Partner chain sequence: METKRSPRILVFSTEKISDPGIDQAGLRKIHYSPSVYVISLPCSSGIKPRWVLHALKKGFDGIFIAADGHECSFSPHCAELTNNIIVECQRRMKEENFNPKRIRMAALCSVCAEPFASHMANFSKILAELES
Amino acid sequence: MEEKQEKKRIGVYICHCGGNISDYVDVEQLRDIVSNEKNVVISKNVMFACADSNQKEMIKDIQEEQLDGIVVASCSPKLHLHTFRNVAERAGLNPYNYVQVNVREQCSWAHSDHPDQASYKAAGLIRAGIKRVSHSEALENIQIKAHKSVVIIGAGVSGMRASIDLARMGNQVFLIEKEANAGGQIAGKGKLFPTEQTGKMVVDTLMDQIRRLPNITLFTEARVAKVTGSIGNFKVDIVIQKAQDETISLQAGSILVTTGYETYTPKEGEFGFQTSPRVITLDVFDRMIRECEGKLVYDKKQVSSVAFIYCVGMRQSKGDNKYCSRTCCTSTIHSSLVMHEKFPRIRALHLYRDIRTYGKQEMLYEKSSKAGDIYLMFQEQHPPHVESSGDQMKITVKDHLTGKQELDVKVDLVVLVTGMVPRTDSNQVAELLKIPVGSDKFYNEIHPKLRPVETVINGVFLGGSCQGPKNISESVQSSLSAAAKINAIIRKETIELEPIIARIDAEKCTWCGKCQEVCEYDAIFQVETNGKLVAAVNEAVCKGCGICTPVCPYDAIDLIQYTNQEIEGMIDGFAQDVELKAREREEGAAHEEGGVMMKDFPQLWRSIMDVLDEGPKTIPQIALKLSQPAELITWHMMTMNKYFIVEPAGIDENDEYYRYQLKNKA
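In the form predicted alone, let's see this chain only.
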């Protein structure tokens, strides 16, 4: 591989982060040290690197000083990597000639008890960043063509609803369902909260909309047999299992997995299940309510009392299912209310560990209590004991609401409340699509908050309860979120992917196959070049994980942006000697920009409190009074508000700023 030309004009920006960094790391001294580094032409301290004003200043520096590389020493790249890449791009600098160094989480926060050591470490990290950017490449995003079509695996409510939205956005949709009918678990449900529609009504409404959309093709009694290709150009082979198996190949730009869940089946003997005659699951009980008329009958005997036992098979400290299934409490209380509505005189007992009817569902719990339902609380270490007692079932429970008093209750029927568990065939789908599976055995998204419907496989998305327990509304919301993400990707003719992938040096490679063996994404394949077999990389599939690089015996693989030159340069930069003068920490001492160190916070806070003693003030008013930057006062005021020292006191007369006052000072 050719050696890249070293960067000659590098700009370095060290962020105070409003005191988060500068209170522990000696940013002024680091600025001076960095300014003497080879090829560094700008070395600056900034209060907030991510602020709009500083971004504009950086753009100006890049253009006027003709910078060919920039380093920002601030917070985690997870927060602002793309922020500063965009700054570089707006200034005309290739965004991949930018390096972010984390001196907040890795220095000031991690070593707040040893500020001098935090400064030494920060110096090493910044020098490593300078060495890295000096060997960086100007890269272009990988562009691939995309099919404007989507394969959705699983035609439950989530998959059906997503297919409708995707079709309405102009995409061809292939909806694949392994059962004979669409609708999934919801198709067999009775009345649903809060609409009181039955599951069948919901499914029929969705099916009617699907039939009206010509660009949705529904395959029932079909399973996915093979998936090849990558984002923009997946090839999905499905087997239709009817009179005789028929294989069909579908082309898709993206894949959405909405395979749903199964309901936990209690083990034999668990709370008397299958060993006692009158112990059933909630699903069976709901079906009884729908089918019985006039009176509730089970096993030819009228039911006048029911006990619901919650968390069966869920929240196990020593079992497989350690998670809460979230929807069970609401489902059970709703079933109890439906029972009261249809069979008014039946007595209901609820044996629970915690009631989790969150949001609007809390209304059901209140309604159930007013209907006369009795709630008894037990703990996992003291579960209810269930045994037959003549024509009834006897339950012994330690009720924690009455000081662990042991109670014996007799009922006609025991209903076990079971939660959601992953489908038994979920591993097969995971293996076909390379989807990671979590410790709870549901499919894993990249990040539950930042990227909640994306998987590590580009172009493969998740929706509904295949990710974990969700109610209908939550399931549909997640699948629609995935639909929006998918449409944003495939609506254009081309898809842009980050170029941070493995790169093969064909001259060094002899094709031993070791890289292909360890690649979890099937991104490496064999090709013939200049008469010899060598490895090649599928750019659309490679995730840039780097697992292939250390196994190559001939060092023929480099990871773009993590090349040998860059990594070795970072090591050299971090290993350089650092000479730091002892930092002065006099009481009341301030930074050049007017900031203060952590030990001086109380002094500044006292100054702010003295100003607020005169009456409520806005942040600009406090900053003007104390001759301090408004952004610094903002940072301190938010901290003081967090610790209940100050509180908001309404908006000023111009409706521009909040006023603040001392807590408990009217």
Second form
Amino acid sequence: MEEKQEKKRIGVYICHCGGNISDYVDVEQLRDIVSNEKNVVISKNVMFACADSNQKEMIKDIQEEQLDGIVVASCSPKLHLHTFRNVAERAGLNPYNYVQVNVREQCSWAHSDHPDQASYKAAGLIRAGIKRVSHSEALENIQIKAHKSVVIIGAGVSGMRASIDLARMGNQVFLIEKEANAGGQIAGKGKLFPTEQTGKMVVDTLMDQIRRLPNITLFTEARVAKVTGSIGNFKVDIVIQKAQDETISLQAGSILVTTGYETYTPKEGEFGFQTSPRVITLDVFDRMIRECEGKLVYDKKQVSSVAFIYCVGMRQSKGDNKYCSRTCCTSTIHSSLVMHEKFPRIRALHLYRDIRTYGKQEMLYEKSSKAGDIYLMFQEQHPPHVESSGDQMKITVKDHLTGKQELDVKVDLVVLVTGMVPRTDSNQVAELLKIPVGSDKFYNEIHPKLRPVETVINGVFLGGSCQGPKNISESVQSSLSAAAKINAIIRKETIELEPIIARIDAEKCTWCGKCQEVCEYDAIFQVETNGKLVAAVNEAVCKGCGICTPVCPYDAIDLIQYTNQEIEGMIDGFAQDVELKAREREEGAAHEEGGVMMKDFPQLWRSIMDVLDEGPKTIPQIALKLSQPAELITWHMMTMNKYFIVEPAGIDENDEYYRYQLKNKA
Amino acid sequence: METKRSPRILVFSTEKISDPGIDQAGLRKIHYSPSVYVISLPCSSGIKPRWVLHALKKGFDGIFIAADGHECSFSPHCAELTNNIIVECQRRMKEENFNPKRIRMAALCSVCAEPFASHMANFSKILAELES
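Let's see the other form, the form predicted together with its partner chain, since the form predicted alone is already up.
Starting with the chain above, the whole complex follows.
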């Protein structure tokens, strides 16, 4: 790999985090040790590195001291990596010449039981950060042109709703539906909780809005045949089923997958399904309620009692579907109530494993219980047994809540409550888009809590129940969230990508193809350089996972920002020994800079409070008023803020400094 | 200043999966040995065996790989690929006279705070036994 020029002027900022770090780690001693490190020209302690005043101070340092690398030892990079990258950028330093060292979550807090060893470890962590920044390289984000158009795969309620918002935000939307009509599973549903609109009414409302938006094109009886390209510039080939299939190529900046779910079909004989005459699924039962008038009739016989068996095909400890389908308890209880409303005096028996009517859906459960529905709990290892008994069905069930007593119940109809399963064609779509599939066979997002609608493929998003069981509102929420994210990406028609990608050393590479074999994204291809076949990386497609790097027999691949120099430099930093003096912990000991004693704090705080009594003030205003250095006032204000004595009160009129006010003055 | 420390462990964690779990251990003040150092990477299948050897030569007593396993958002084959790396590391470790028990792998998720601390305690114990 190319040897990079070592940094010569490094600035290191070690944060107190208002005591979160400095209560356990001897930050002052570390500052002195670090100041003697090679190429470190600034080593400072800061009360709160992320504070506005410190950010300004860092910008000043970077510019005045011509720093070529900065290290901030503070909290987890997950919190402030981008804060300090922005600081570097504002100061004219390349943001990739900044390294954040986690001395809070992975040091002061984790080792608060051993403060001296925490200080020792922090020294290693900071030295590793210095070594890393020494070898860091200035990088430019990759700029990519983006089409202001979106392909949405699946015109169910999620896809339809997202298409409307994306179109209203000025994007061209191509909505692809496999079936002859849009609407998906919802189109065939009856009354829905809590609005009591039918599925058809919901779909018609959405369809009406779609018709009014000229920038939505709906393709029905269409399937995606091929996807190429990457974020900003996908090419999606769709085949429209006609007498003679027609292929159309669509250009899109982003793709939203809203392919939905299928309902579990019970196996033959499962609770008597298909082997006993009067066993049906919930979907069929819902249709019966809609279609029957006057009395509920199944197979020419009036139904006066129904037993619902829950969790059919779901929550299987030994089967494929280990998950809970979330929506079926509510659907069943709602169906039971709709049945009571339309056909009074039908008895309903609910054989359940657990009732999961979360949120406001719990009201349905209460209403059903009050309507006289009987609930019996069974356990997975003792499922109800269903058999024919004359023109009725006999169910034998061990009631778990009454001492596992075995009960025989006769009903006219058995309804199997089946949940959501991934679509049978979901793997095909996953393969086309290269999106990961989870162990439950639904599509996987990057992170269920922090990045819930993004996939690892840049520019491909998930919405609705293709990701896992969701009710209609949850499905729409996720697809609208994806729509907002998509719009934020493509609206500028230019996309910036982090330049963390694999890089090939063409001199070392002999093209053995091993890197290409392990790359899931086809990001590695063969090129001829100086008469020699070598590997090359497609920058727009590479995900920066680094999986190709260890498989190279010649060590010819490095992941940018994780090069051998950087990682081994960090290891050297950790391994370096450090002599630390035992920390003085005398109460009232002199604070170093500023010479302010602990006993002086209350007086200064009182003076600050007197100034703030006049109204909100910025730190420079308070410093001026009290004739004290702004750095000292910052220090105290941050501590007062931590102890809820003062609080921020908005930014000043120049958009420069935060104002603070007394907490009880708010 | 105390100089005797528990075994030094280098952990290779991953930014999106195990790192939040390790951070959470700190956040919840679930303590583990202060001789544990963490390097965070995008994916556990991107660890180069030369880094492992480098760490052992620099005085680390053990290497712990917090594997992404089936949760990996980059590759469905991540568990297998990370395992291949361990096998290769152990081969090289034997060549360089390092006990192959000095490298260990376990899948850790983004909320695995307690499991992380417990893995560190167990691994420290194993490494301490290797010394005795």
